[in-house]
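Consider the single chain below, provided in structure tokens and representing the form predicted on its own.
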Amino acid sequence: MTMRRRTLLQATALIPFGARVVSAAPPAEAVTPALIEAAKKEGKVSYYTAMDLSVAEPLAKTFEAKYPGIKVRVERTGAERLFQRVAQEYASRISMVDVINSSDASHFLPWKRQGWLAAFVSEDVARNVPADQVDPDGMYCNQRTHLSAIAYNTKLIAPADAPKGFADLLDPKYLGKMVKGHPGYSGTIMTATHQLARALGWGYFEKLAKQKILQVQSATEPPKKIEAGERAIAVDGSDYLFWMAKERGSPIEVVHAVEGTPQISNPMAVFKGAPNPNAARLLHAWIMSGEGQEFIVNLSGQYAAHRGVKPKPGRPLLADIKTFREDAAEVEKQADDIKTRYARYFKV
């Protein structure tokens, strides 16, 4: 079943992620022995995420080691598929998701409107996450930030011949040499497509589609395709996977486009109907703790929401990169149109 975004929209207005309003969030909750004991009695927690399994599974294993007796079930797929799955589960009156993390921040707007999210603010979120990365009512917060960057395989493209920005990708010399993700599957690509269409116009994508691009689904796939040498250039993709491949010794270089690079926030929330509510709060609190955030940064180099966690050495500072503005409310309104236009140009 394909569920169009508008089926979950209502006419009532909603404050978008990061807006400055008077907070109605609940008091911060501490991780207490009582919470840990209650979580251990539940014994399990489901974690829906769009984060690549190379990061999500080690994250889950580290949590399990810290809290023996609690098993984390990682459900990883593209953010747009996660959105559809949650809608289908609720339509069928099935409660399976405990904690969810999406690379499309706009998903949390209708989930909040529908009353599906539980207000939860851990002490770390209250103390260490900037207010513009926390929902005013405490329904969700940004877990991490990454970019959707261009990258290339240095064995297939010489640095002197590499693109410096998105306009360069229209050069005929790159015909048949590129790979990119799909906004109908990936939240990263949905968000990036919105930002690029706003900055460069849809005419850019119409021209790009003529470059005989290998179309894949997830933002996690372009990094793997260029690492394997199946294509020379990634038009987009989760930048942390490019960096992780480079650290493994793969011949990959990341390009921060001269026009700007799409910036992707990745909110996280506890669902109100969570079958394991105590384990859900414990997992959420640990991921947002200094320890959890450092784990994500040290493993993948993504940018932490926790202000006390430093960027991974060797990675550029987020503040030093020219990025496009993210707007979850605009993405929510335009998501169906983005998918339709994209499918028309790329014929996928």
Second form
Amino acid sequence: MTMRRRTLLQATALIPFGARVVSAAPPAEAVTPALIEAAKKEGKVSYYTAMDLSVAEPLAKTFEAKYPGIKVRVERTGAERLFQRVAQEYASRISMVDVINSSDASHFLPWKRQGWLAAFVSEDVARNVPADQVDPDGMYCNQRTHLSAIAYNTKLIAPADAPKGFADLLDPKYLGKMVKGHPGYSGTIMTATHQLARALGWGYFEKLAKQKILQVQSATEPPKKIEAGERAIAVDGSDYLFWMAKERGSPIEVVHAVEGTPQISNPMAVFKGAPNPNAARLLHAWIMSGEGQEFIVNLSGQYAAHRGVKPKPGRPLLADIKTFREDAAEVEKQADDIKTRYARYFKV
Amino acid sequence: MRGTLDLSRPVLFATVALLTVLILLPMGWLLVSSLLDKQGELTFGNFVTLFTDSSFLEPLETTLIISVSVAAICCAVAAPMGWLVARTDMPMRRTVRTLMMATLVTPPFVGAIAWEMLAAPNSGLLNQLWRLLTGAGADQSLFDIYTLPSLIFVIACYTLPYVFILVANSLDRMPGELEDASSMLGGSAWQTARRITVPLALPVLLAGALVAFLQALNLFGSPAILAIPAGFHTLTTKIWSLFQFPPKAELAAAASLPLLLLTILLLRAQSMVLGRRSYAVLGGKYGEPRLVRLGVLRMPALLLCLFVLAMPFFLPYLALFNSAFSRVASRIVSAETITLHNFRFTFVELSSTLPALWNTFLLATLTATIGALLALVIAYIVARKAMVGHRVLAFLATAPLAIPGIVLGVGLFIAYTRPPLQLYGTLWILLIAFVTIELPAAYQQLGSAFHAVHPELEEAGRMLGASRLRTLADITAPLLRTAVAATWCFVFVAVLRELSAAVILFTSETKVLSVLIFDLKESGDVGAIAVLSLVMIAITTVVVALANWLGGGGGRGLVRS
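Mind pulling up the form predicted together with the partner chain next to the form predicted on its own we just looked at?
Once more the chain from above appears, this time first in line as the rest of the complex follows.
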């Protein structure tokens, strides 16, 4: 499978970080003993993320081991619900979020506009993360990239009968055999829905909705549902979880659709009102460091934002996969419309 | 005792004031915001949307279908079971009763998750077993949990105990003389049951139907677990979905008003039905009811009861235990596949587990204590007509029944995110929510307990110069010790299970167990859910056993509430 080369795309429009006009980014900050000391004094940090717990919690534990005395509270839920939770916190003028990491990149646009984010650029971000994955003002940067892939359970579907792409999923032979995440709860699915609707039109979803689909919420659940054998095919879902299940021996195959596979960046930011600002910066800097990035890649095989980190062996390279282009500004504009249309077709 | 300060009045007034604030504040906000648009202008637009948009009418219809069906199923099952347990010589009837009580410990949403493990069309354990036994193809299934009838079934499973307890308890208390008379006059056991027992129990059954209807009407957890995958909404899940970003609180407020009105009407109906019933209870004037001899039917009757108990109790727990020790919930644990992975994940890796356990334990203890005390005072005032306006107090104490938890959550959220009481983000707002939500049940339990204690003793105390408060503390409360302990347990257990208000009011710092489980469900981490559910149920069981022992009821505390 030789797809068109990635390098070109990467340079132009990989990620929703906008055109680089005049950079107002603050100077890169090193992890100083003073920062570590101040972080330890705070003793805790809250990490809001949409990443699956099987990756997020070990990541947090590794940080805790590296910096004893700082407890990480992982607050994991779908990105759209995280967005709602943060909005609720800010509307009521309490602030509990320190570091946020969402699978819906469009969320960072209003957060930045409203002045909720703190500019923070760690040395690794300045040196090792491609400029197009960093906000020009240093308010956020991509932490990692994953895909929303199609996948199937090989015990329930023979590889010869497996779908090759999204159009195949409309085949009546798959009626009642599919599971799918929901864009009202999951940022991965929200981003993927936008890309698919742009590429295939909403008519596609209208037809897909007639396939008696098992509707779950988070993009982390379809992998678990097909691993359990509850449905044969996942229309979407976080690809790293399909791979992780496959690698521990579950009968799962990932399909990169002929039309293209939705691509999702996962930006991370420190909140201005963070109750633990130093621990927040330390956690952010560590996750973006070679060590943190390697940990994510080794455990889950997601695509690191850090240039120096090698992809996980045995996984296809991002450059070899035909992916759709991400457009956070459009997702922000269309989010309400996407939710409304989706609810109309899928009834929930 | 002139000269000593009588604190009765201030305490009574403080109770009224507290209750008024607790209930009127969120309900007032609810009413006001249902009449506002996004800009805060007066409008009826929310109601127009509500009654013209099919995305509201369909959930409304679904909800009514569910509620009526659940009420019917619960009565059809609880009535014969209650009778078997209370009025026959069926073997193990005490065990059956205790197990039925124990199902109350299972939160409905946990039950729904367990039933998903059992009856999901492909991965469900029961369907796998059925395919194994019949050789049916991989695509065929006996049950499909993602359907409306299945949702009705699961809700009925966890509503049944309420109706059962109501029926069994009232049959316990029903004087046996009439039945004795019937049999002495030559009526057979069945004739007696039909002509005497059933008519006497009918009002209770009707009340049970109303309780079941209301439970099903306002339930959030089970539909949230099962209806969304099946592709439909009930009114409560629809209301919840309105709080996705951007939140439409005004529309949600409007959508909750039909629930509110319906509930008030039904509560009126219930009190009319039960109001005519008058059994003297304490006093020993009546003999123990004579037990009907079942003869050869004893074992079949027991088997029937155990079969019913399998639905909310045995089967779901099997499923929970299985997935707690399994890497993939759909696989039956064997010696080779058994794993402690889920326990390690839940207690070592999952950073929310211990804080959530602590928050839950703290809130449950505080709510149970405050709720039981508050209910005791209110029940006293109402039962003894101790104040002008006691009817209003009774109404206020029962009113939260009429508010779905999720809507109360929203009302509280609006009310306590602004000065002077900015409580959102603290455990206080959850405490207020839980006390408000559990008050009606606590009040009703203690209220009926008061009806069982004749006021003569209190009157004696008052005549001898004791204040009302003193009388309550020295005479009434000790007489009601078992009832208070039982109420405490009920509230404690109820708080552990509460999800619908908590799901609106929690923050990352104030997460409780039910919300943690709900979050884990969203990401499909069923192994951790199974572990946490079993932990939750274990804590509850210990607390209930302890409180029963303290209450001196030897297991009767909960049963005889």
